[in-house]
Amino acid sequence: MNYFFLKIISITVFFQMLVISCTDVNNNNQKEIEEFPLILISIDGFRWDYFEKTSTPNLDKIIQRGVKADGLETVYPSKTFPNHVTIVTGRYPDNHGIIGNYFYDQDFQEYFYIGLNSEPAKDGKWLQSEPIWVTAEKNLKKAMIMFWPMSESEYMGIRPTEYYAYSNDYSYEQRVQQILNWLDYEEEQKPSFLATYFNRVDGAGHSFGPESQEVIDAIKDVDSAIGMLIDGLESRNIFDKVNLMIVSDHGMIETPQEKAIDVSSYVDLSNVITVSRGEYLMLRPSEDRVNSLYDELKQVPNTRVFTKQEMYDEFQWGLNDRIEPLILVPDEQWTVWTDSRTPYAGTHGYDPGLRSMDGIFIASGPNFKEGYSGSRVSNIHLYALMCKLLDIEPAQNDGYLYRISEFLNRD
């Protein structure tokens, strides 16, 4: 009788322990998979030091409640599309394929170009690496995007769950409101990844120069838009329940007319195909003229000439088939053309090592530290960071999470 009674007690205790153990496992899993929406915002052309130009109370609020890098280093060339695509793929342009804002693909026998109604920018055939919204969708997480370069294109047969074709007709307020509208979706429809893009700081920098009043006005406009987003998140009681990352694709520098170089006045460019202008010039001579043209281009003042391999060795940009055999790179502030040309008042596209080309990285949310100022980081690591925040397995990329993990909350 005693033996039978003890056996019953043992079995009862075993099942109680099993229930407790399962409960602990479930609780632990809940902690591991606790997720927060990730909002990614790009402010095109917002140089690393623009915070010092004028009052930015709303951007400051993000920084005070979160983190700020000393600068966000671009990849070469420090242009809009290559860097926006690097941010969302974690790959150098040599690998993701969008090697510039304008280039030629010999297999397609077509030019890639940007701008309103650009057909190539809507076509996923130009992408050679997987963007974050595809990684998210593959992991059964919804991505919703109100403008981001190449987000209209299909890659691997996948697009964001919801997205908008780029248009200047949408105000900043409408862009922010769409982000908030998506966050209002019923739980099963809510997005995990959201993104939008602000363009006017870059436009003002090009048209009037980075030291202009117009740039200051554009900074104030974008800060107001961030304020509208903060207000919307706070009114929904979710400001502390979303991870918000604000980045820019590059900086800006003055480019005076007296520093514009007409390359054709130094070198005979007949029978040479030239691609792109301004901050670098790609040249496609006949095969038997590559060496001689390389030597001739050394005469052009305030520039350096590179072969593809030399460009890759210095900038990790040069081996992709879309890059032409020779590249002429001007010094900072200088621009290169094939005719007489008046350059923009300000521009970008130069060596990523130049401080003037740095963008910004600020962030806040439950997975970021509070009130933390960190080191200058490269945008190549942002994709790995976003995959970590979304708890998804990253696709092949060139970044390293450990290089940016100093900004994460370890709790």
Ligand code: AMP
Contents of the next structure:
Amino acid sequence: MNYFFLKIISITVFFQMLVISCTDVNNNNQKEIEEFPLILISIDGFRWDYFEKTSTPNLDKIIQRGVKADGLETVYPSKTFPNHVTIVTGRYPDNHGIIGNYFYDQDFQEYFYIGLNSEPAKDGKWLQSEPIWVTAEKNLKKAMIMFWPMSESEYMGIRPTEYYAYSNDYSYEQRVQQILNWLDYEEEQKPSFLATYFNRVDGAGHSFGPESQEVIDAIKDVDSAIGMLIDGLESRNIFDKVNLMIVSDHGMIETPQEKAIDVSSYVDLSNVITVSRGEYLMLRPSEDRVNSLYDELKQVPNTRVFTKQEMYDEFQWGLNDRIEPLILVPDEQWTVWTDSRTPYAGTHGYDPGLRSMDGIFIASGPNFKEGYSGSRVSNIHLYALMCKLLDIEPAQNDGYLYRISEFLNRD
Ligand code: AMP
Ligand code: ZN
Ligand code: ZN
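Now that the form predicted on its own has been shown, please provide the structure of the form predicted together with ligand AMP.
Up next: the whole complex, starting with the chain shown before.
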């Protein structure tokens, strides 16, 4: 009898403990995996120091409530597609394959190009590394994107749950509204990763130069769009329940006419295929002319000539097959052409070590520190950071979480 009661009591105690320990595990798990949507916004061509040009009350609000890096270092070349794709893959362009805005692939026998009518930008065959939206979707988290370079393409059979074809027909307000609409989805449909893109600060920098009134107007414009987003988040009571990251892909520098170089006036380019121009010129001579052309190109003032290996040693960019045998890189502000050209008023694409090429990284949300100003950081680490915020295992990448974790409020 006694034994029987003892047995009942011990079994009851055992089950009670099991229940308690299970609830404990659940609570801990809940704390561990409490997940907040991550919104990634790119302001194309927003140079690191543009905050000083005019008042930006809405961007300032994010900085006050969150973090700001002293600059976001680009990867070479500091152009839009290579850097946007680095941000979402954590890989150098040599490894993710989008080595420029314009290049040739010998296997496909096709050129990659960008812009409103770009077919390659919709085709995942050009991508050689996994973007964050694929990592998220593989982990059964939904990604919803209204414009991001290569987000319209399929990679390993996977696409964002929702995405838009790149277009200028949508106002900034519509882009912000779409992000808010996605956040309003019912529980089962809710996105974990959202992204959008604002283009006009870059456009104004190219057309009128970084010191122009037009750039100031474009900054004000984008700041108002961020204001709309903040209002939308506040009215839903979720401003402190989303992680919001605002980045830019590169900076901008004036490129005056006097610094435009017609390379053909120094070197005979008649039998040389040239790919891309302006901030660098890739050259494909016949194999027996590589060495002599290399020597001839050394005569072009205000430039440096590189082989692929030399380029890789300097910029970690060069070994990908899509990069041509010789590369001519002008000094800051200088541009290289194959005829006489009037360059844009401003441009980017130069050495990432130049401060003028730095973009921005600001962020706020439950996982970021509050009122924290941090050091200059490279955009190669953003993928690792975003995987941490989404609590997903990163795919192979070239970044390190520890190099950017100073911005997080816990490890
Ligand atoms: P960049 O001159 O390197 O700053 O490139 C900026 C240009 O990239 C923009 O003016 C657009 O034409 C183009 N662009 C940006 N996003 C996309 C996209 N998702 N698809 C195609 N082209 C794009
Ligand atoms: Zn850009
Ligand atoms: Zn640009």
